[in-house]
Every structure is written in structure tokens, then in C-alpha cells.
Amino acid sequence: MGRVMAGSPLYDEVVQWMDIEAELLDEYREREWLEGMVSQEVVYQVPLRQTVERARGTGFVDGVYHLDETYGSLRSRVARNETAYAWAEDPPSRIRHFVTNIRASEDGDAIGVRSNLLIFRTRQEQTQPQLLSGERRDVLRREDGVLKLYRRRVLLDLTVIGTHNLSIFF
């Protein structure tokens, strides 16, 4: 995999998909974000994280997840979160992805991308906001000319997840 440089016209691209992504994102507009930026071949996977000491390795448990979806998963989710029975996110969370360090390579027709991620949700009145923090490791690959998600793995700091429900997207 060659490194996609800061400032190439490649790398601007992928900061304005993720800027973009991000955007939609926070505003619930998911089945835009779905349809516009997602393939259809989608894998979108967080898998389960634990506290090992370092010889045994990152601690992430192989084949154990929060979430592992394909796109008919995720259009589930967002054509369900359309509906009145939504329970869990009516009214909806506030929430803030904040993108940061993107470093992206380049392999043929697949561009590799790592990203931190950091989500500040609020719900309803409470003062106190859930954070979930970690490094997304995606491949975006084009289709119809046009970049989509084809692989989302994120890798969340956290070995408990101590927010209400899991419905949001990373």
C-alpha cells in the first residue's frame, strides 16, 4: 500500500468524503449516508474489546462483536429508525462526530483509511454526555466513479460500553 500524502488531491477527497460522512451522520440524515456513501458490499464491524496484558495481544476478541452488519443490517437499522417505533431514539440523542489524524494509503482500487473518531452524544436533559472514542479503519473503494464505504472496522477504547443503546452510527 503506497501512503496517500497530506495535501495530494487523493487525500482531499477522502477528508471531504469523511467531513461529509460526518456531516450526515450528525444530522440523522442515515439513509442518504446509506445510499450516497455506502456500497452495497458493505462489512461494518466493532468488535468486542478486553483488557489483556500486552503479550497477549490488543485485546480485541476475534469473531466477537457490538456490531457486524452488512448493508441489508444497516438499511434495517436506518429504514427502522425512520419509523414511529424507534423508541430508543425518539427524541433523538444529539451527537458530534469529531474526525481527527486521517491517514490514508493507497492499494489499487481501495484506499485505506485510519481515523480517529471521537462522538459526543447528549440525550434528552442530561447534563452528563456519553463518549465513545477509537480509531475507525476503513477501505473506500469507487463505484460509479463515486467513493463508498466498502470495509468500517472500529476499534473503540472503551471494553464496556456504557451508553443506553447502540443505535447510532460510527
Contents of the next structure:
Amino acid sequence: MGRVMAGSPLYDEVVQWMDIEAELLDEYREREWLEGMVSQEVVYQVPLRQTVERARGTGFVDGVYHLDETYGSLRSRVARNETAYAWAEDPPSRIRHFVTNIRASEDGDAIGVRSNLLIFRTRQEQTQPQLLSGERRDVLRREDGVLKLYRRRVLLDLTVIGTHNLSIFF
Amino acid sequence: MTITGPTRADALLDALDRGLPHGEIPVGLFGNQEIYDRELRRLFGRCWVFLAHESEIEAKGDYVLRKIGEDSFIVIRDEHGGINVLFDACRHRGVQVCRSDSGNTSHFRCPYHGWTYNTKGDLVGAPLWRNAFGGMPKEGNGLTKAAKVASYHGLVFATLDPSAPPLEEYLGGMAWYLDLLFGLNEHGMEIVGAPQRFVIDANWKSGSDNFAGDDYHLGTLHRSVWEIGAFPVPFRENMMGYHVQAAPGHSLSFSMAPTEDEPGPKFFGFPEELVATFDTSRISAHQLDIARRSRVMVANVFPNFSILALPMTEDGAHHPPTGVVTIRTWQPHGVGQVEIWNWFCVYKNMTPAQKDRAYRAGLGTFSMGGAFEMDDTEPWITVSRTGRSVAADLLDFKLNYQMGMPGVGIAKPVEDWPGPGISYWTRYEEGVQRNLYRFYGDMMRAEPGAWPKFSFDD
Ligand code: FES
Ligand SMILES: [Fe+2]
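Having seen the form predicted alone, I'd like the form predicted together with its partner chain now, please.
Next comes the full complex, this chain leading.
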């Protein structure tokens, strides 16, 4: 497994992939994202976290999640947001994904990508944003020549989630 | 000279008393600070409050950190297997001694000066004890305990009021209905992992009110779940069933087909292999029959503990709905905020694959990222905004809780209901919520040491 150096063509491709993904999610183009950028075999997880002493590590709890999605359940979520009754996101909240600190490594067909994520969210007339900060640990895989999201694990910097729902995509 | 007179909270409680017989509730209950402060003392300071499930603290020394009202309590299994509920505040200066949300330990050491407490909360030592405290007894300087602790089907409750009745008396008729979900076989239930926690800008009562039996909102607020095939019973049919005021304050609701032979989910959609293990050795034939015919059970134990069992799926294209059980507390977090603690339960004797299926189906529907629940918070946020409203006050704005009252809608009392409490057929009915607020009003006015009735026949 080798680090993909910044400035290399593959690194640029990964950064562009991340930027385009953020653009689709920020613009509510969720179906385009799902069908164009996500592998049918995706595992997409946001694990639950607790406060624990330093000696016990980062506090992520094995086997429990805020989101634990497959392609089928992601498709359900996208379909739900497309109905006329998805009140949670209609009118939609304003969302912006800030993706930074991108580090990539190559392992055969798979590209491991770690990035920092900050989601800025407001709803209705809110002036105080809801902020969700964390690290994404992704694996991208080339399928028929196209890079697809094969694994995503979002490690949130929160134990108690302060947003009115998780109808958004990380 | 001090002038005392009726406060705004008194006025709201008077308006509640006057309004309830007509199905009217003052919206200020959802946004008034004085009301909230009184709730912390008179409800959360006195009632039995749900804290944890025994399966979360199975081994000696296992603990979880939980809340009564806004205060933290350590729920810990001690060296002798007993469960203690300890106020998380050092007796020396009041410092928090429990530094993790959960774990296993033989003791808690205060980070300030080092007073150390064992799993029963007893003070067992402090640095340089002889110099510093030699001569002072350790007894009486341990962590402060909740007044009473008890569990029912592994559900651990505590109360801060020594005058509280025993838990089973407090649950009253509700115990019978908890039996028919949690006591269907000899194994009982366990928690999957740890609770999810979310904070939203709503009043805690909106959650209790909703789970007391607000089935009517499904057709509008949750309409999307039918469009994606997450829930198998159509809205109109799902309104068939019973509303039950199990005991003063405690309410629940069952979705049930009008006749037994109707197709559709039985036993909340639990898998057939699991259902084969259900019997009447711990519950009556009536209880087993209600469970058999039930598609959905949704319940609220006063004040803020809710239970939901129903068939769900997170991915209708690949998995048929299966029985999901979620339990949650609506933990007060200021008048305008609630922290939702959400646990998923499975029967202990389910196979790992069945547990996984139930967990995924629950997570994909009844959590903040779930297809069902993500819509609930949207209206609750604005209820609390209306609750703070000056206009609502000036314009004498009242909430309508009249559904199912005489002359309103089709719900009728059930004369031959086999269980405790007062039952109505069809769920077009808001008596379940009026029952919640009647007991609420009584508790909010009860003097220290005095309790309202726990049964309708007393
Ligand atoms: S405050 Fe805990 S030891 Fe002093
Ligand atoms: Fe709901």
C-alpha cells in the first residue's frame, strides 16, 4: 500500500472526485450521486461514539451506528427525499460540505482516502448553524473505469448529535 | 415584605384543569420556563424515571452514566450483583467522579482531591487519609443514592423521592402491557450496543405525547414511508385498533386488525421461529392474544419513557418488514430542548442473523437518520416555538385534543376489554393524551409526599 503523492495525476483525480461529490450533495443531486458515484456493494457507516478515558481509545462502539447503510437502504433514503412528503428536508436545509486534509493511498484496485469533513447546516430562519465535524475514511474502487465509493466510515467528533435529523449524506 | 400570588405556571395549570374536560390544553405548557422548572422538581424529582436496561450492565463493575431530569447518575452493578444508582457528584466539593459514558470499574476516584468510592458508592479512601481525615467517619460520606431503584423485565428505573410507591404500584395497569411485549418468553430482551443520543430544539413532552398514541399523524407526516415500502400496513387500516389508558398518566395504543383471520403481520412482525417460543407460562392467554393480533404497540410510561414495537424495513426492495423494538427517553434539556436517548431491543433467543436484521430495520427507520423518525422532529420544534409565543398567550390560543370525545369521531369505549384500564376501539382518539396531561396536572400540583391515584378504580 503506497501513499499517493500530492500533485500526482491519481491524487488530482481523487481530489476532483471528492469535490464533485460535495457539489452533488450540496445541490441536492442525490440520485446523480448515488447512481454515478456509489458502488452497488457500498458499506456506508457512521458509528456511534461515547466519551471514554484516553486509555480506552476514541470511544467508537463496536457494532452500533447512527447510520449503517447498503446501496439498497441508501436508495430508500434518496427515494424518500424525492417524495412530496419528506417533511424533514422540505423545505430543505442548506448544507455545505467542506472537505480538507485529503490523504490517499493505493492498494491494487482500491484507493484509501482519508479526509476531514465539516458540514455546515442551517434550516428555516436559523442564524446559528448546526455543525457536524469528523473524519471520513473512504475506499474508492474503479468499476468499469469509473471511481466509485466502495466504503465510507464517518468518525464524528460528537457523542450527542445536535442536529434535527440525519436526512443528509456525509 | 414578600408578595406571593399565583404565578404564570399556576395560571397555566389552572387553564389545563379547566380545559381538559373539553379537550383543550394551553400551549404555554410547551414553552414556559416556570412550568419547566416545576417539572424538574415535581415530575423528574419524584416519578420513577427509566435509566437503563440490565443487559447494559451485566458484569460486576459495569456501569453507564444516565440522567434523571438534567442530572447525571451512575448506574452500576456492584460486587454483589446489585444495581446502584449514584448521584455523580463528589461529596467533598461536588465534582463529577464518573469520567466515561460507560465502562467497568472497581471504583471511582474524584479528579480534584482524590476521594475514592466503590461500586456501592461508599467512600473507601482519600490521599493521606490519616493526616487529612483521620477521625472523620467514612460512613455517611459516600456518593448520594437515588431514593429507590427497581427493575421490571430488566428495565431499570429510579426515583429521587423516598415517598414514591413501589415501581409496580406506580406502573399500575401499564405493567400488564409491558408483560405482553417484554415477557413473551422466558429469555426476555436485551439491548443492542449503546443508546443513540440526539438533542433537538423541542420540549420533552412532545415525545411523550406522540408515543402515548398519536397514530393519526402517520398518514400525513410519515406518508413517505409507504411510498418507499418501509411499513406494511396502509394508513387507514393502521388506524384500526385500541387506545388504552392503562393507568393514570400511562397510555398506549395497539394497531390491530378487526378480525383475527385478517392477513397481515402478527406479533409486531417478529420472525415465526421466535414467535414459536412465545407461550403463556409468564403471561395470561388474554395477553398472548393481544400480542398475537398486534401489528404495532406504542406506549408511554409517565413521564418520559416510550416504547415502540412494529414491523419495519430499511430497504423494502430487499427485505420484508420485521419486528423492531425501540425504547427511548425524552430527557429534558431546558424548556426548549430535549435529548432523545434511543435504544434498540431484541429478544435474547433470536439468532444473530435475526438480531442483525431487526437492528438494521430499526436503525433505518426509528432513529434520527431513519425514514420514519427523521420527520417527527420537524413539527415538535415548532410546537415548542408556539409554546413560547406571546401571541398565543394574548390571543388565548388553545390546543385541540378532542378527538374521540363524545360526539367527536367514531371511537367508542370497549366494554369487554380484557386488560386493565380504559380502552377505546379505533385509534381515532386522543383520550390517551388527555390521560397523560390529567396525571401531569395532578403531579404538578401534588404537595411533597402526596401522590395522585395510580388506578382508575381507587
Ligand atoms: S471534590 Fe472530590 S475529592 Fe475534593
Ligand atoms: Fe412519528
